[in-house]
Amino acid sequence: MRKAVALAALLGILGSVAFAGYPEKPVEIVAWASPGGGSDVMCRTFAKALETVGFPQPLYVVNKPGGSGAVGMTYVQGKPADGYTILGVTNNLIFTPLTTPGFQYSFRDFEPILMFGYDPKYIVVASNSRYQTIEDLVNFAKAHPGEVKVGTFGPGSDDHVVGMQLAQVAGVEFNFIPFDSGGEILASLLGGHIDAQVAELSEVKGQLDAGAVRILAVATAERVRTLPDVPTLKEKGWDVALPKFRGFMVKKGTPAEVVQILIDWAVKAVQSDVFQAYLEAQHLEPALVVGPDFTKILVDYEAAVKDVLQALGQ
C-alpha cells in the first residue's frame, strides 16, 4: 500500500513537471472562417491580444473555412490534445453537429477555455414601418398569420432560429424570407420588400446610426449595455434569448494543467485593451465564462436550439 502511495505521488510530481514549461513551442489558433471572416478577426484579435499580455510562444491563426465551421473542427480533432491548437467557436459549434447528417464531433468533444462575449441578435424594421414596438409586429401576425415578411440567412441559420422561437411562444406565424447575405436583407427591409430581420447590431449599425432602421427588441436574457434602451423579448413575455456566443477550445483529453494555464492566459488576454476595443468595435456583449461553465451554456444551447431545428425538419 505504501509503494503504492508513494508511486502516485511520484507520478504526480513527474505530471506537474511535465506541464510546467507549457507552452514550449508555438501555438495555433484555428479560424473556421476565410480571412477577413468574423471568426478570422475574432482569433487574430485573440492572438494579438495575448502577445500584449506576454504569452511566451508564437502565436499564428491558421484559417480552415467551410462546412460551417466543420472542416475547423475537424482539423482540430486531428490534432493531438495537448493545447497547442486553440479553435475559436461561435454557435455553428452547436449547429453545424445538428444540422449536418453524419458528422461526427459536438461540442463534446472539445474542452472549454472561456466563452468571452455574444453577439445579441435583435428585431430590426425600417424606421418608416407601421410596426412602432415589437408589440405591434407580433399582434399584426397574430391577427394576418404568414402576411408578416422576416428576412434570414435562411432555414436552419441562427436568426432564423430566433425568429422560430419568437413564432413559437407568441403563438404567430411570420412568412421567413431567406437570403445569402445580410447587405441582401437590409436592402430589401430598406426597400420594403420585407417587414422585418433579425439581425446583429454590425449587421445595421450605419442604417441604425442614419435613422433608416428601428430596432424593437433584442433576444437576450437582459437588456444590453450598448443598446439599454431597447426591450428584451423576455420582459415583453417571451421566453426568447439566443444570443451568438463567442469562445475559444481544445481538443477533448487536453491535459487539465494545460486547460488552466490556457485559461489564465485567455482570460488575462480577453481583459487586455487590444481585445476590450475589439469588442467595443464590434458591438459585442463582454460575458467573461469560463472552464465547465462554458460547458453548462453549451448544453443549455443545444437543447433549446435542438428543439427548434426538430420543428423545422432539420
The other form holds:
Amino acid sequence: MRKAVALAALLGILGSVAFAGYPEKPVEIVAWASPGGGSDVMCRTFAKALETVGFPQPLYVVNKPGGSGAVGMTYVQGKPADGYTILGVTNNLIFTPLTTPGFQYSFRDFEPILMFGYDPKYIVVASNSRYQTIEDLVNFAKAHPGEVKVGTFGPGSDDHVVGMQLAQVAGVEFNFIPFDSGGEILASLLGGHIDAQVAELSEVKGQLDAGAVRILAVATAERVRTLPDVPTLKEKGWDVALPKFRGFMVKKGTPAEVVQILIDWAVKAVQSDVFQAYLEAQHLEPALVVGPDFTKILVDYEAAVKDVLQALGQ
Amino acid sequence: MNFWANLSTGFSLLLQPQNLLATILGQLIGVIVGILPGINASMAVSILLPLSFGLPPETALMLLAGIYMGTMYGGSITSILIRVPGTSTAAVICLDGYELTRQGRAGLALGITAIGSFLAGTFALIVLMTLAPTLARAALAFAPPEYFALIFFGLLAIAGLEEGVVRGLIAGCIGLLLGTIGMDPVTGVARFTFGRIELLDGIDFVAVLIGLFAISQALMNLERIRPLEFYRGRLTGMLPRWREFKESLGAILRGSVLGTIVGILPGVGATTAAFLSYSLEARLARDKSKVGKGDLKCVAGPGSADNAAAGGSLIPMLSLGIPGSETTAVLLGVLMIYGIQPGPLLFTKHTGLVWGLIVSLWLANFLGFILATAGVRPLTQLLRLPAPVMSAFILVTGFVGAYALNNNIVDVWIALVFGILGYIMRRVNLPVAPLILGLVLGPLAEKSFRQSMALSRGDPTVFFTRPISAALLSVGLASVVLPLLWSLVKRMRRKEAQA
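Having gone through the form predicted alone, I am curious about the other one (the form predicted in complex with its partner chain); can you provide its structure?
Below: every chain and molecule of the assembly, starting with the one above.
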C-alpha cells in the first residue's frame, strides 16, 4: 500500500512537469472542412510542414465539417486544454459565432498560436463586362439600385459581407445571388448571368491569366504583393478591408509553456519550404502574426463586421 | 498540335512504368474506396494526396484521377449486394439493384452495371477528347433557371414512380420537407435545426438512405423473428445474356448522354446525374409495376450515368479550370499544389499533362471494367453467408458508414431515426424511392428556383422566356399531362363505341 502511494506521488510529480516534455503523444489537427476543402488542405500542409521540420510526434488531421466551422470549434472545446488538439482557423472563427443563433463559443475560447497569412478578397468581373474600373461598377449601381448582380457564397459568408460593406459605405444597393461553390459562381460570371463576384485569387487566377476576367479592386488595407496594380477599395474612398486570415489555435486554458512550444514549432513549420510552396500555389499573402498579436487582430475584425453580421443573423 | 500528335504524347507518358503503375494502383484503391460506405471519391483523393507529394505532377494526377474513376465502379457493388450505398453516386442503385439481388440476380445487376459504366465512361472520354472546349463553353449558358428546369424534370417522376400516385406523392413530400432542413440558401436563417449545429448544413442523405434501407430491414427481421429473407436458390445469371444486355442498352445510352451533360454542368455532379437517370428510366418504363421491384433498366441507367458524369466533370475542369464536381475541385487543388495553374490555358500550356491524363483515364476505365466483371462471381458468393451473419454485417457496415460520412455521431442517430421511419413506411406501404428523390433533388430545385427569382428580381416568366428552360419545362409538363389526356380520350372513345 505504502509503495503504491509512493508510486502515485512519483507519478504525480512526473505528471506536473509533463508539459516540459510536450509533445509526448500524437497531436491532432482539426480541419473544419471536408477532405479537399480549403481548410483541409491548409491543415494537411501544416501537418506535413511540422513533420519536415522534425516535430517529434506523429500528427493526424481530423475532419469535423459542418455549420461553417461550428462543428469543428465545438469538437475542440470538448477536448482537454493540453495542446494535443490544434484547430485550423479562418475568418469563420469570427463569422460563424455571430451568424449562428445560440452558438456558445467565440474566438475568446481559443488561445492563438499564429496567423500565417490571408486570402485577399477581390471584386471580379468578366473581361467583356462594361465595368472597366471599380468606379464604373459603383456608379452604375448608384444610378440603378439593385440591378448589379453580385455572386457570393450566401449571407454570412465573408465575400457576401465584403459586398454588403461596399454597398453600405458607397451608398448603393446590389442584388446578391447566393451559390454553393466557387465553380458555380465563376461559371455564372463567365456566362454573363451575374455582373460581378467577390472572390479569392486562387478561384479566378486561371481565368485572369487567360484574359477571361478582370479584377477591379481588392478589399485589403494596403495593395497586395501578388497583384500590386490592383487598387484597394480603401484608396478609392470606401473603407472595406476584410481579408480571410488563416492560422492555428488551441483551446483556451492550455498551459502557457505548451502554447509557447507550439508557437516555436509552428513558426518553424510555416517558414519551411513545403509551407512556403503552399502559400505561393494558393496565392496567399504571407503575414506572420504570433500569439497575443493575433488576438488583437481578431478583436478588431470582430468589431468591424459585428453590426452587419448581426443584422444578417436576425 | 493535332489530335493524333496529342494522343501519342499522351500514350508515351502513360507507358512510362511509374505512370502505368500509378494508374493501376489508383484504380484499385478507387474500387476499394467505392465499396466502403461513407467514404467518397473526394475524401479518398484528399486523404491520399500527401502520398503523391514527391511524384511528378502527371503521375500524381493519374493516381488521383484513377481513384476517382475507380470509386464509380466500386460504389454500386455495395448498393446492389447489401443495400448500403458504397458512394453517394451509387445510392439510387440500391433501389432496384438490391431487389435484383433478392431475386437471385445479383450477378446480372453487377454485370450490367459494369458494362454500362464502361460504355458510359468511354462515351464521356470520347466527348472529352473531341468536344471539350466547345461543350464547356456551351455549358456556361446554363443559368439557375435552366438548372431549375432540369431538376424539376427529375422531380416530376415522383408522381409516376410506383403504382399508387397518392402514396408516391406523400412519400415525395416527406422527402421535400426533409430537404428544407438546414440553412436557408438565401437568407441564411436556420430551418428546423432545433439549435443543433450539425443540422445547419442539412441532413446527409446517405445517412438517411442507410437508415431507410439497411436499418429498417433489420427491424423488419426482428419483428418476424426470422432470418433475413435472402435468396437461397442458385445464383444464376452471373453475367448478362445478350437479350438482357439488349434490353438495357437504351438505358445505358440515355444514362451516358444524360450523365455527360450533367457532369459538364458546374452546379450538379454524378449523384444528381444518377438520380435524374433513375427518374428518366422510371418514367420511360413500359411496365411501371416493375420499377422499384428490380427493373434492370433502373440499375443500368444510373450505373452508367455516374461514370459518364465523372468523365463529363473533367471537361470544364480541364478546358476552363472550373470544377464540375466536388472531386474535380480537389483535383484542381492538386494541380495548384504542383504550381500548375488550372484555367483555359491548361490545354495549350500543359498539353502533355492533359493528354497523359486522358489516356490514363481510358486505361483506368478499362481496368475498372475488368475488375468489376471478374469480381462478379466471387462477390455474389458473399450472399451465401448465413443470414444472421449477413444482417449483422449490414448493420455494422451501415452504422460505420454513417459515422464516416462527416466523422460525426449525429449521422449515426439520423440513420437510426430513419431506420425507424423506414420501418413505419414499410408497414403502411409507402414507397421509399419518391422520398429519396425529394430529399436529394428538392434542395437543388429550391436553390436554383430562388437564385432564378433573385436574378429576375421576382419575375416568374424567367423560366419560360429562356429557350432551354422553357423547352425542358414544357417537355416535363407534357410528359405528365399527355398521358392523362390520352387516357381521357381513350375512355371517351370507349363510351362512344358503347353508345
